[in-house]
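Starting off, we have a lone chain in the form predicted alone, written out as structure tokens.
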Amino acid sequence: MTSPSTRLALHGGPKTIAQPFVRYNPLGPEEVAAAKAVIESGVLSQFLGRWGADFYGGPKVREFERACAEYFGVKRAITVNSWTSGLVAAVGALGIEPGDEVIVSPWTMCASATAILHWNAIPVFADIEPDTFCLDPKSVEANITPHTRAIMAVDICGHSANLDALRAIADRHGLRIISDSAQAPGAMYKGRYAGTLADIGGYSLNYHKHIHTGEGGILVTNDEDLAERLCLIRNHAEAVVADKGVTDLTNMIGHNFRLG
């Protein structure tokens, strides 16, 4: 029998950390000044759910998106009100339809799978690698069926999935890739930012992430057509498609996923 003093806390032993950590405040004078300037402008949101200049939001949102695109080295960055919304938009932008299958990790927050269910598609769980907890490419390939349309690779705890192997599998089978890099903004994979090697990637701006806006998310892509579909799903697509001249109406039921 081990004594109480040598047991792990999990098994009834003493706790190594006896009191909660002091909450860290990541907001400083620059953030306070920026928020104050927006409040004093009297314009807290400039999105309009119709086709026109304000369809893409106001100057602060666009400025932030340009800064994100430049930082991550992608053509387009699209903000949303949460990364859960970002995942829903990403799956929809790929044209995933009812009955389609999307391979995803089971070792992740529930939104990775429920974003697939949102479009009446089927999440198919592949196994994870024991050292990274990211998708195991061998398991991914073993789970591909005639109904598979995409792979959602989740970058867990700041560690990128094996995108080279997953991209090779996707190319062999004609599949798309979504990178759920909620936990990995700034992580690198072979000289490029995690999330930028997929057809659509992105990051969470939830309050306990590396960079936060309270709630929010950033989608990134190098595909202009996908970027526009993401913008449509973000902002009431059904009210915009006619005036914008959209001809592919797949998944063009939109939402209010707008970030301020």
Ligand SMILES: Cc1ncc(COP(=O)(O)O)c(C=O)c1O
Given for the second form:
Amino acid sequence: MTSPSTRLALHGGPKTIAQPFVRYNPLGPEEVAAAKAVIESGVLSQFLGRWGADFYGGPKVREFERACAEYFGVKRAITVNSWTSGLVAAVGALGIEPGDEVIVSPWTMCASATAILHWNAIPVFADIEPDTFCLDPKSVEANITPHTRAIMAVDICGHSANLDALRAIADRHGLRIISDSAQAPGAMYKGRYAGTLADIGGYSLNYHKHIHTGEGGILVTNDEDLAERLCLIRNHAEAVVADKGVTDLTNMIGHNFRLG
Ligand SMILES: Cc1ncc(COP(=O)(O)O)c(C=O)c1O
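Write the structure block of the form predicted together with the ligand for the protein whose form predicted alone appears above.
Following is the full complex, with the preceding chain placed first.
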């Protein structure tokens, strides 16, 4: 008979860790002081859903975006109220239309695929690599059809997808790349931050992530035109296009994706 000490806790043995973990509080005096200053200013959000200076949000939002752009080494960082919103904005900004196909990893959180469905496009699941659990470039290429418009790479569990191989495929077939790097802020791929090698990438700022704002997300891109389209989808594009002089109206139905 097995002695109690060699039995797994699952099977009635003693627990290896008997004490509950002390909850880690990621918010300290610096965050409390910053939040207090904002509350005392009386302004919790300075976005306006019309064309003008406040279309891009207030000074705190812009300061945070500048800091993120500097950290990730990209031209533009754009905040959103969740990374789910960020993914919807990213697919929209690329001009993905009904019936278009976007190849995506099946080993991910549901929002990677539902962001594609949001625009009535079709998520096509390619296989993943056994060592990284990220998209397998060979499987991606095998799933390309005349309807394929983009690849959504998911940098799962802090591991970057093979962006060089995916970029080579994208270039061969005229496709765009989105990186869902929700779980990989700070992960590196060949000396650059995961998420920054795609046409549009980004990270979740949800409470359970490494860096958080409670709920939120941050989009990153080096393409100024895409950055503007992301800002439009974030903030009621349809109410702004005329005054902003937007001529490409594809997917210019906006939302309130603003981070307060
Ligand atoms: C891979 C992946 N994509 C998208 C999301 C959605 O992010 P959010 O919870 O900020 O909407 C998550 C969140 O867990 C995620 O892990």
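Keep in mind that what you see is a predicted model, and the values were worked out from it rather than measured. For clarity, a rigid core is taken as the largest C-alpha set superposing within 1.5 Å between two forms. Residue numbers count along the first chain shown, from 1.
Relative to the superposed core, Pro20 undergoes a C-alpha shift of no less than 2 Å between the two forms.
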